[in-house]
Every structure is written in structure tokens, then in C-alpha cells.
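Just one chain follows, in the form predicted on its own, and it is written as C-alpha cells.
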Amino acid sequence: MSNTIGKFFTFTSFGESHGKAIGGVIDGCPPGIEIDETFIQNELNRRRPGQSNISTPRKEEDKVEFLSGIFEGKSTGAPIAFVIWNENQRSADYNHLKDVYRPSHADFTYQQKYGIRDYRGGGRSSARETAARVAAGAIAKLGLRKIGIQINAFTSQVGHIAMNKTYEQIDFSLIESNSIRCPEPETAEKMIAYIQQLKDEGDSIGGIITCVVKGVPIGWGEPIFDKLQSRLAQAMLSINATHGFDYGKGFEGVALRGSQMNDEFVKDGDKITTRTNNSGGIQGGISNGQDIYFRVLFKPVATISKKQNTVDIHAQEVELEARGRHDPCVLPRAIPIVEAMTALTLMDLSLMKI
């Protein structure tokens, strides 16, 4: 029941980390959207493992294969089904976890809820599932691109190391210039060195991804339960390892007075706009035509090679030293996932805007 997101533009994902494949079905995609498979593959390449020395060495080509809903390079309006075959599983790496609950993982809760769990890489709880989200999100991006909407996410903080510039001051073209995907080169170098240090120590670190959306017209989002920010929050917090979401000034706004936080309305030619954008492009749960910007907090990766104390399925205390191939920091590979979930959310809201 929880494997589908969206109301008009829906996406259902399937598959496990060490199964034959992962994939998805998109329903409600408008007909006539040009399906640029090169663009879609490039989006998947941004998420795939093995990109640099600060990501997992697991090698997956993540080649997407479309099964339906596309004819002569365009969406037909029928459901779009696709698969991404798993090619580089090493399930034996997880045999030692069969009877052990990994700290801060879904092992214990899955076992208690379902009475069974796939210990090979986490099964359904694995971030491997997010490759399907990126493929679906790429199609949503193609639909949004037709109406001039641009989505850019980037790493703005790793541990205690944060960018100095605001999103208005940065060059988005620099995001892909380094392995951490931070558009502030000097800060990026510090982030990468810190992650490498923690990787060598067998540890991990979290951080913050900032996402900026330009071109959303006035009127997207619904009152009460389908507010634009609430839909974005749901989408972001469904991503593995997320622990927080804020938009606009967000939590920084608690230190401001109303006179400082309020966005005053001004006349700009024949249009009405706001002097500032502390609201993050959303007022009353509805887009106001300004840039939408928000932040997503990611916790440190739970699987680390340092020894940790835990218990097994018999409630016996054991010492765990995890093996396998894991990211010391999820942020660089999570950026296309954040963009994909943003695109899926906005594509859905675009169809319910009236």
C-alpha cells in the first residue's frame, strides 16, 4: 500500500537490493512528452555507485529498460513500466548479518512488523530502490522542462563544514565539478578530505542538501493536507537516511521577528511580487511565483566498519563489525534522488493545479 506516491501522476516502485531487478510503473503521464533516454540514463549515472573514492565501490551500470508507454520516442499516456537489472550483488557479504540486528537499520523493525526480513543489503529498505525513483523522476523532469521549470540540488553542508554562500550567489554549473557536488570549490575540497578521513577510520558522516526550483508558476499546491511544502516534505522524508526538512528561512526563522521574516508585496511592472523570499516561494501552501528552495538533512550512513555493540535475534549481546560495500557519506549520490522526488511531486501538483 505504501509503494506508490502521487495522485494524478503516480509512481509505484518495486524490487529489492539483491533481487533480480528494481523498477517502477508511472501512471498518469501526459501523452506527447519526448522521452530522452540519454538524459534519463545520465540522471541514473549521477546516482549510481562507484563514481568516486568517497562512494561505495559496488559497480552497477543501472541501465534502464522501458517496457511500455513509449512509442516513437514519446509518452503515449499509457502506464510507463521500466526495469533496472541488478548485476553486481555480492549477497555472501551479508551472511554474517542473517541473525544480527544492525544498529540504526531497519532490520529489527522489519522483523517485528513482517515476521521476515531480507538481510541481503537490507532488501526493500536498501537505498538501491532509489535508482527507480531517479528514472521516474527523470521523466517528470522532462515534463516540467517543457514549461520552463528547473530543479538544482547540491551539497551545502557535510558534518560541521558548511558553504559560505547562499544559493543566489552560487553558479549551478559548478555542482558537477567535484565528487561531493558542492558548487563552492574550496569548501568542496574540505568536505571531500573530511569524508575520506572518516572512510579511512571506518566511520561515516551526514550533512545537508539544498534544492532550488525555478519557474514554478503561481498557484501550485492545495490548502490543508496537500500544501506544497507538506507534499515536498513527505517526498523528501521518504528517502533513505533523511532526518529533517525545512523550506525558505526554515529553522533560521525562529530567531527573526515578524517584521524581519515577512515578505512585503511590491509592484514590479504590471505584476505583484515580493521584496524578499523568506517564505521559500510558498505561502499558504501554494506557490507564489518566487524560487522554491528547501533543505534536506541526511544522517550518517548506519553501516560502518567500526565495531559496534548490538544483539542477535535471540536477544544475545554480540559485537558487530559490518562487511560489504557502503558509502561513507550519502550526499553526492542522494542529490539526483532529491531532484527526482521534487520533480515527481511537482509533476503531480501541476496536474491538480486547477
Second form
There are 4 protein chains.
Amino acid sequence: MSNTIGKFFTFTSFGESHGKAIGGVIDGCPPGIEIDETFIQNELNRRRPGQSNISTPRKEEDKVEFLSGIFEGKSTGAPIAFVIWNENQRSADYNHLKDVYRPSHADFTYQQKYGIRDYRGGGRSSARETAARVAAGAIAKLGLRKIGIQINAFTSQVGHIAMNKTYEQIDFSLIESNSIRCPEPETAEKMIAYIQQLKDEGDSIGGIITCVVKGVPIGWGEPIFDKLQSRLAQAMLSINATHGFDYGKGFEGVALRGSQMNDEFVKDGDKITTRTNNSGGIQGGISNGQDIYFRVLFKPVATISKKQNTVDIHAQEVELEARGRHDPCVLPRAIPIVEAMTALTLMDLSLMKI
Amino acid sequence: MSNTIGKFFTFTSFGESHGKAIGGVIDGCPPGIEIDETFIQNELNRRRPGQSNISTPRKEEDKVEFLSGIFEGKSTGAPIAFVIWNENQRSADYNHLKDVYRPSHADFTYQQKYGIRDYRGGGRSSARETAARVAAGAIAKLGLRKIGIQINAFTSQVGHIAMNKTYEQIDFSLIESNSIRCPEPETAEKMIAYIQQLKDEGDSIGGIITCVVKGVPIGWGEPIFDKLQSRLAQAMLSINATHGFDYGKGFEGVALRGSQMNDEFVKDGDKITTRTNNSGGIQGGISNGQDIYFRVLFKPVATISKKQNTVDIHAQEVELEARGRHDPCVLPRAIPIVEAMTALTLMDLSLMKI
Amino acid sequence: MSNTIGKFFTFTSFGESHGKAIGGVIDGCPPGIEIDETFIQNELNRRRPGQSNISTPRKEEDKVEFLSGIFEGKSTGAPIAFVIWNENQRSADYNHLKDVYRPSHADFTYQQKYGIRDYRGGGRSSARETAARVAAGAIAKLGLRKIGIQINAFTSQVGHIAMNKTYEQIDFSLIESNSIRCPEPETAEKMIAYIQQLKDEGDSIGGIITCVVKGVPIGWGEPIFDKLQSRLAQAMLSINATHGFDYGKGFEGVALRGSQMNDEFVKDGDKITTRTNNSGGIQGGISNGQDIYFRVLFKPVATISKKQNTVDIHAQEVELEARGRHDPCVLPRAIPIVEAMTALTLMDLSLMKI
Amino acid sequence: MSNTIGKFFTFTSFGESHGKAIGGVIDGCPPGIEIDETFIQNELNRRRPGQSNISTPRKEEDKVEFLSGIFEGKSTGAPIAFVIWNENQRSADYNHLKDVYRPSHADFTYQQKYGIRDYRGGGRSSARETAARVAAGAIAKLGLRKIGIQINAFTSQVGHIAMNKTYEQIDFSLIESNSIRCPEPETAEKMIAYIQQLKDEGDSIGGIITCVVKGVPIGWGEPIFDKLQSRLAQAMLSINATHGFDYGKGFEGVALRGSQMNDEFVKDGDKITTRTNNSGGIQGGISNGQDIYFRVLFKPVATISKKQNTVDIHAQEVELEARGRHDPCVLPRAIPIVEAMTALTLMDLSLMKI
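Could you switch over to the form predicted in complex with a further copy of the same chain, since the one displayed so far is the form predicted on its own?
To see the whole picture, the full complex is given below, headed by that same chain.
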């Protein structure tokens, strides 16, 4: 269970990596939103494998097909169902993994929990599932865009290589200018070189994605348990391979004192704003009108080409060498996923603020 | 809305800092659990103010009174309601704050969202609300204890002062041996001295709480959106003043490669276990039988004695000097809260694994 | 579990008949509603026992005490918790029932389901729980009243004695003019005489309550599964002793043809209305602006003074004669409960229509 | 919103009558259930139009295609998504209805609520949506069948023509022996003749479906708001054209006294059972191990061939004569829908009883 997220704008995800299709159903989408299919497809293309030589060469069209909820190009308030047909699966690549518990994958826990699992391509636990999130998130983005909300995520750190600029200093238009999606070009180059090196070594690396949301009105986020940061954290930690979340100054600001951290209120013409934004746009779990920014930590991809020791379902110790196609670093493809989960979360909270 | 957490084992929280009472209702508690009221009161005492000279001198009895759901000392399956009566409120202390938006507090966002707020002692946004969580969490702990689950949180960092040992190296019995609840006595001393210094300066400081859970069976956590780490993150980020969450190696392990991060499966007699536990006991969102460990970041307390500039509800710029009683550092009192939210989360997921 | 109803405007109920208190928590109440405590108390008084010689002589003050969510007489958007303290319980009256499964009561099913139960006064399954619903429903009524919605329920049938008039023909102001709450005085007299006769015989009787809601705007009710009639039916069938629900023409109109049943649309000045209202104000699960009317069937009170055969928890056959104080007919006291559940349902749906 | 039913075994429905497809997603299906596709298809065939001369001649294959959640013929615990492609839509039949509010249809309320609607074939409000419920319900039936639960619905009344036998007296194997699905052959003949007559007159008729469930264990149904009868009522009233629900003796037993209605407990060997079953197998909202039986009232089909007066979206009065293909009586095709909704409800409650 628990394949649905959201309370009013809900998204239900379905599908396995090598089954017939993945897809989803959005329920609670307000009527009258123009469903720009080109935009949605473009979001899926950003997540698609095979975009550069630092991502997997697997080819997936990831063409989304809408089944319901749209009439004459607009949402009707009825559930929007869509499918993305699976193609180019090479399930035979996974036959040798049928019985093996790959280290730091979900094979073991799924098998123990359910007693049965579709092992092909990771089945339900595959990150392929996130394509459905990107499609749904794109619809949420269309809804948010109508009221001026912009979501931009980018790679801010790969392994030990981190950006120097803060989010206020960067030019978002540079994000898509390189294959790692880091808006600091000289740092991007180092990141890419490092990933290439690890790929050659048959290894993998993780890093950090920073996400910035501009234009969220004051008042989104529900006390006590649907605080804006609670819901963002839940959404982010539901993405495959994520291991951490912080917002505002975050872990890097742990040494700041109250007098340094507090955001004083000031007048800006008729409006009330804050002098600083160390809180990341959220106070008491509710948006305060400032930019919302947060970071999401991704661990290195668990699939590596290096030889590993492990155990199979017959409790025999075995050696494992990955043969499937995989990414040495998920970050560039994870960026549209982080944005999508952000959009789904905000869209839901927007309907709770009534 | 959104004052309820959990799907099977649900907890609904109510009450304001200076209202008649705070309290809560647990629904979905399995029948037959012995409700050890001494244990529950002891958990509340750990959160209570006035325990040491590094916490607020405010006196609250925090005596819990159960109203329903318990018969002859045991849970019956009916909802367990409880209240903690408010006493010793000094609402007059807050009269001068009636119209002021305190920096980095929820005054501004609540006022904007609801158009009305109980300003006394922070009202609904006060951390006093967490006493109800501790009471509810204590009941969850009683349920988890029956199946051998132990939850231990401790202060691992205050400002720049961090523990040296990893969680595997520490002696949990030392946690309660000092007022900061850090199981590394020499580090605890430094932390306490630092907090005392900041208190004298009228300032405040944040830090990190680490939580370790032992004994969780394999199979808890629900794909896709109720992954164990998703639910823990949501629960932790719902605690007042939290700004971050990570589990397993977390942000500190960002530079690790896949070959270093992966937890190889090994045989341990008849059981399958992992050689390392960099994943923090969770794979694919599901517990794998290893220790679960995670960190929670707390920002410095927003209430400080230093003079601050801010704005009031009439959009007038004003100066603010806090006069209420407050903690210079929330960490020691937040430890039972982190444990309580962990227990509530696990109890809920335990019932979803059926 | 499942002691909460509603999705946006939620009500959580707690308490046992002979425990310390019953009560509830409303979450999602919009801010700014004037909480008229006199009105709320009056609603509770309508449900209170001891109002006439056809209801139980048990005395309960049923004084509601609000604990949270109200500030300076208005709702704040925070959860509204309240308790109604139990008094005048005569638990000793129930000692002889401790081990007995009373016919058509919940003793047997609770014991089998939970393995433990508070047998005193029926514990959690007692209709005393509905006092909390009336208090919560009164708050919902206050919210609905602001937008001109009026809810009126009345006794339309007792046993075989039915009203003659349709709801359009009656004068609602007569409802409270007699102890059975039937707005047809001559029928009311017959009903009361019949109930008195059954009371003297140690027997009991059921009947039908009709509820009429005026002023619901067009558009409330959510396809597919939260249709207005679905939610009303769920709410009504959750009331103790109810056995049926219909709306519009209902079961009595089963022989009508499509050409007789259909409500043709007509113009009424600028507005579109319907010539007839056989649909009971609901089409496609959504309110159409006409009066909503429905009926709720109550079975006879299970507690009777006549001797009955039954079985106890030791599987011994025993004879049972009720000694507690009980009503021969629940209908007059159930009227505020039907209205309360209607109000809770409508308030919730009003917030889903956004 | 609200296109999902259930809390643990959830079913989300999507699709419009003349869109690409209808379908659904089941989440929370326990792993290891054999998904017998022949059985599922057979259930869909029972609902399919064109089965006899008293139903619409429209031809729909209603072939279900599963997309996920099934591996090697068994459920895996992952969401089961399926589609039923729409074919043989004759949308042109509906062009003349584009702007017309058909009497007692959902055209008016959908248009007012959403401001946009897919008018073709009734769009989202069409009973075609129920095909998805039948497919999902068939999976629930497979799960229930494993533990010996049998669900049988049948037509017990058409207009004024009612069966004579009680449910205990009938032979369920006769249900499928005639086109109205009434297990009393001589009554079935009268019903069919009456429907044929009304069809010839261009009119329609409603009636009552009775449903009997055998084999439900003691203990299903959750106090207070998910009582078994509450959930059944909600489920039944969510079916298109339903107007009433009762269980046990129901409305027909309104004149019974407590001493006649009460079900005395008796011993049956080692087991405790009841002498009578007037309660319909439910006490205190919880199954007591006896047969569960209830009735569902259907109004006459709103689409009739007779001329009707109505209004269009431009607020012009117009005359309407239906030209689409439609049923004169929905009852025979509604039987698998009633069974499906019963199965979905029971499957969900089975997982709440833990």
C-alpha cells in the first residue's frame, strides 16, 4: 500500500520496471488547467536515460499517454490517468539476478516483506517508477505556474566537489547548460570529470541537489503534522537513493547562534518581509512569502560494475558483477524528480489553504 | 487542520500553550497493552522544563490525565484520550507581544494564514504542544517494547561542539547522566559550558540529536510514499525548530563512493545480515533488520534576550527584548520528543505490515 | 480505530459510557466562527436523557467544556477539543452484566474482536458517545448557519404509526412542541401513547426520522465515492441502532416510473431549478440547490425489561432481565444526533468544494 | 477528488464514458493472491450491456488489461493497475446533448460545480465507470474466496413486483437462470414482462437488489465511523442511481418491537450463535458471524425515450427526446456492481481487523 501521496491533490503511482507500463492517477486536480502536453513531455525528457555520456545508455522513449480527466485540452476535475509504456526492457539482463540480493538494493527487503517480487529490473523498487512522478509533477507545475510559482533544482555537490555560490548568486538559466545540471560552469566541469573517472573505475558517486521555489504565497503548510518542511521532507525522502534533507541554513548552519540565525521582520513598502532568509521561507511550518530553499542528499548508485560479495535467496554466498546498464551518478536525472515532488507537495498544500 | 499523524495508529494533538489544557487522542492502539502510567509520566518529566540550569526555570507539572480507552490498566482498542492541564502560565508576560511579530517565530505566518491567533505563549505554535506528543509516544513505546524495540536518542552536537564516537561505540546508559543528554561525558561538559556562556550573553544555540533504534523486524515501511525514512523525516521535521534530517551515513558521507557505501550481505549463522550498516537499517524504504539510526537538526531557539528589530501587526517597526522564560538550547528537552515521534511512526508502520 | 469522520473538517470521538469523560476533537474548523456556547449546550440538552416520561429518567448534566481552539469566543483554525464529564453513572447497575452477552447489543462482537471491553454501561458502544457528536455537530451547525443552511429533523414514524403530511406541508416550528418531536400534533399524540404502552409492557419500539436541509448551495458532494448521499448514508448508519437510509422518494417510491420520477429543469426567473424534487436535492452525487431530504430507520432499543434468554462469556446459557435505566424509544433523543451528523457531513463537503 | 475508496485495500477509479479508457488502481492488495483473469472477465461480462433484450443493445467488449502488480499470475503487494479500453462509443449520438441538462442526470450539477465537463455519453458521471469497479471487485472477491466468503446479489423487486421468499428460502443457483437475475422464476417472468412493457412505452423502472454475504468471520467493522453497515451504505450509495440502503429486517421491519427484533444468543455446540438474525449479521457495527444481508434501492433509469421538458446551459427551455442506447431497468446489470462494492468494502475491513 501507500502508493498514493497527497490529501487533496493526490497522486497514485503504479508499475514495475519491466512490466507492461508504469503510470499514475492524479485525483483532485482543479478543473480548467491547460494540460500542455509538450511541456509535460519535456519534463520527462529531462529525466530520461541516455541524455549524455555520464548517464546510462539505456533508451526509453518515456512517451506519456493520457487516458482520462482531460477534455478539449483542459483538466475537468475528474481523475487524470496516464501510462508510460515500457519498451526496450532487456529483462534477460536480470535473469542472473533473479535469486541474488544485490547490496544496498531493495531485493532483500521486498522478498522478506512480500514473499514474492518481480525481480526484473528491480521491479517496483526501480527508479523507473519516478518517471510517473515527473509526469504528475509536470501537471502540478502547470497549476502552480498559473499563480506565478517557479521551481528550480540543480546539482550543488557531487561527492566532495561543491558549488561555491549560494543560491541567491546563481543564474538559473545555466542549469540546463551542462550535463550535470550545475549552474556554476567551472564546478560543473570538475563534477563531470570526476563522474567520468568513477564510471571508468566501475564505481558510482552521490551528492546534493538544491531546490529553490520562488513565488509561494504566505500561508501554505498546515500545523502540526503537515508543516511545509515536513511534507517536503517526506516527499524528498520517498525518492529512490535519498538519504537526507535540510532547508534554510540547514546542517551547514549548525554553529549559528540565535542572534545570527533569526530573520528580523522589516517593512518593504507596504509589505512585511524579512531582512535575511535563514529560515528558508518557512516559519512555524508555514510559508512566509520568502524563497523556499532546501537540499536533498543522494547516496551513490548502488549498482556498480565492481565485483561485490553478497548472498542469494537460498542463503548461499555469491559474487556479483553488475551487467545491466546503469548511471554512475543519479543527480542530473534526479533534478526533474526533485522538482516534481516539490510541485506535487505544494499543489496539495495549496488546496489545504482555503 | 492536519493535527493528526499516522494511518493505523493515529495521534491527534490539541491545545494551546496558555489555554486550559493540551492533550491528544490515540486511535488504533491495539488492545491489551499495559498502560504503565509511571513510565509515561517519567517520559513527560524528561521533557519538562526546569530540569537543570541550562533549561527554562518555568515550572510545569505536566501531569497526564487519561480520559478513555483504558480499562483495568490495559488498552481496549478504543481511543485513548488524555489531557495535560496548563498551569503556571504567566500570560501577562506575553501582553507586550500581543501585536508583535517575533523574528523566526510563527506569529507572522499564523496571523496571515488564519487572521486570528492565540498569541499567549505562542498559542498553538508553542513547543508546549510537544508534551502531548511525548505522552502519546510513551504509549507507542510501551507497544514497541513488547516486541523488543528500543529507541535511544541523545545530543550528538551543540553548535560547533560534536561528539567523537560513532553510535556503535557509545554507552546508552550514560545519556541521562548529564543535563545535555550526551553520552560522551567530556564532550557533554563542553556543550554545557558553551550553552551556559550563550545563556549569559542572552543568546541561543542549536545542534543535532542522533536517534538509534534497535530491534525493528525486517519489513517495516511501505513503498512508495510511506517509506520508513519518508515517515521518519516527516515526523522529525514536524517538531518545532527542526531544520534537517538524515539517516545512515547521511550528509557526512556525501563523498563516499558506491563501493564504499554499499552494505554487502553476509551470512550470520542461519540469518542474513549486512557486513556494514551505512544504509542505516533501511533499504528500499523498508527496515532490513539492522539498527536504524538518523540525525535531526535543530536551529537555535528563536527567543533570545538580545534586542531585536521587528515589525508589529500594524506594520510598525518596533524593538523587541524577550522577557518570557525560555531555553538557551532545546536539545536536552527535545530528546524525548524525537524518541516519541520515532515511536509513533514505528507503531503506525508496524500495523501496516500485516 | 476509525473514531474519526471527515476529511477536511474532521471529528474524532472518544470516551466510554462510564469512564471519566466522553469528548472529541474537531480539526479543520475554519477560523473566525463565533462559538456560541449557549447554542451548543442547548443542542446537548435536546439529546439529554430525562426530558420527558417517554425517555430514561437517568440524569446527565452533559455540560460541555472546551479545552482548545477557541480564542476570545472565536475559532482560530486550531483543533477544538472538548470534554463532557461523566456523572451519575451507576456502574453497579451493570455488574450483573459483566459477563453476559445482551441480545442485539455489541457485547459479543466487542469481546470477540478485542478480547477485552469496558462492560460498564456498554462502554465504548454505548449511545452516550453520541453526546460528543452533538457537541461537534453544533459547531458545524454554527459554521453552516453563517451561509444560511438550516437542518431540521423530526420523528416521522414510530412503529406502524406514520405521519400523513409530506415534509413540504409541515411546520418545522411544531417539532419541539411535543416529547416525540413530531410536527403533526395528532400523530404525535398517538406515537406517545403507543410508546407509553410499550414502556409499560417492558418493551421497546423503533421508527423513522426524516431530515430536511434547506439552503445547501449547488455543487456539494464529490464524485465518485464521496457523493453527498454516500457520505450522508455513512454518517447516518454510524449512529447506534440505525438500520436504513433513503433519500428523495426513497423506498416508498419504488414503483415510480422514470417519467414520474425524473425532475425536469425549469427556469425560475434567472435561476435554473427543478419542477419536482423527487431526487431529494442530489443529482450525480452533487447538491442541485433544492431541499435535501432523507430518512433514517432506527430499530427498537435492544435493552428491554422483558426476560430474554442469552449466553455469557463462559458460554453458559443464562436468563436476562434488564435493570438499568433505558429509553423505550430512541427517536426523540436521536433527532439532534441525526442533525449533528448531517451538519458534520455537510461542513466537511463544503470544504472539499473549493 | 474522492475517486478512491478504502483505507488499506484502496481502489482508485478513473475514466470517462467516451474517453480513451476507464480503469483503476488497487493499492494494498495482499501479495500471493492468484489473479484468475478468466473469473475477472466473467464478472465484467455479467455487467456488460447487450446480454438480453431487456438491456441496451450497445456492444462493449469490456476486456480488462492489467498493467502492473501481478507477477507470474499472483499479486505482489504492488499496486494493480488495469484499463478497459473504450470502444464502440457513438459520441455523435450525444452532440445534441452537448448543451442540454437532461432531467435527473448529473449534467447540471457537474457543469455548475466544475464549469467544464465531458458531455459525451455522460462523461465521468456515466455508469460506464462501474465497469472498473467490477474488475476491482473481482480481485477483492478472489481474496475473500480464499477464506470462504461468498457474496450473492439478486433482483428482489422491480417496480411494484416483489419476490415472496426471504433470502433464507431461495436457491442462489437460480440467480443467473434468467435475464433479470431473480432467483424466483415465476416472479422473474413477471418482472421481465413488466420491463418489456415499459421499454415499449419508452419508459423505465427501478427496484431493489438484495445482497447476501456468507462466511464473514466475527469481528469485521470498526467502531465508531467505519461500522460495517456504515461502510456498506457508503459503498452502495456511491453506485449510480441508488436511493436507499437497509440491512437486516430493514424498513419492512419498522413495526417490530424490541422483544421481536432482538436476536437472542444460543449455543450451537461449542460455538455461540443467534437464534434469529434480524440484525443482518451485524451488531455494534461489527460482524457477528451470521449471514450479512442488505437491500439497495435503485431509482428508474433517468434516460427515457418519452419527450421531456428541460433547460440548456444557455438557460433556454428546450424539449428533449433521448436517442442514445439505454437500459429500461438497470437492476440485472447492477447486480455484479453491488457484489463488487460489497467485496471491496469487506476486503478493506478485513485488513483493518488485525
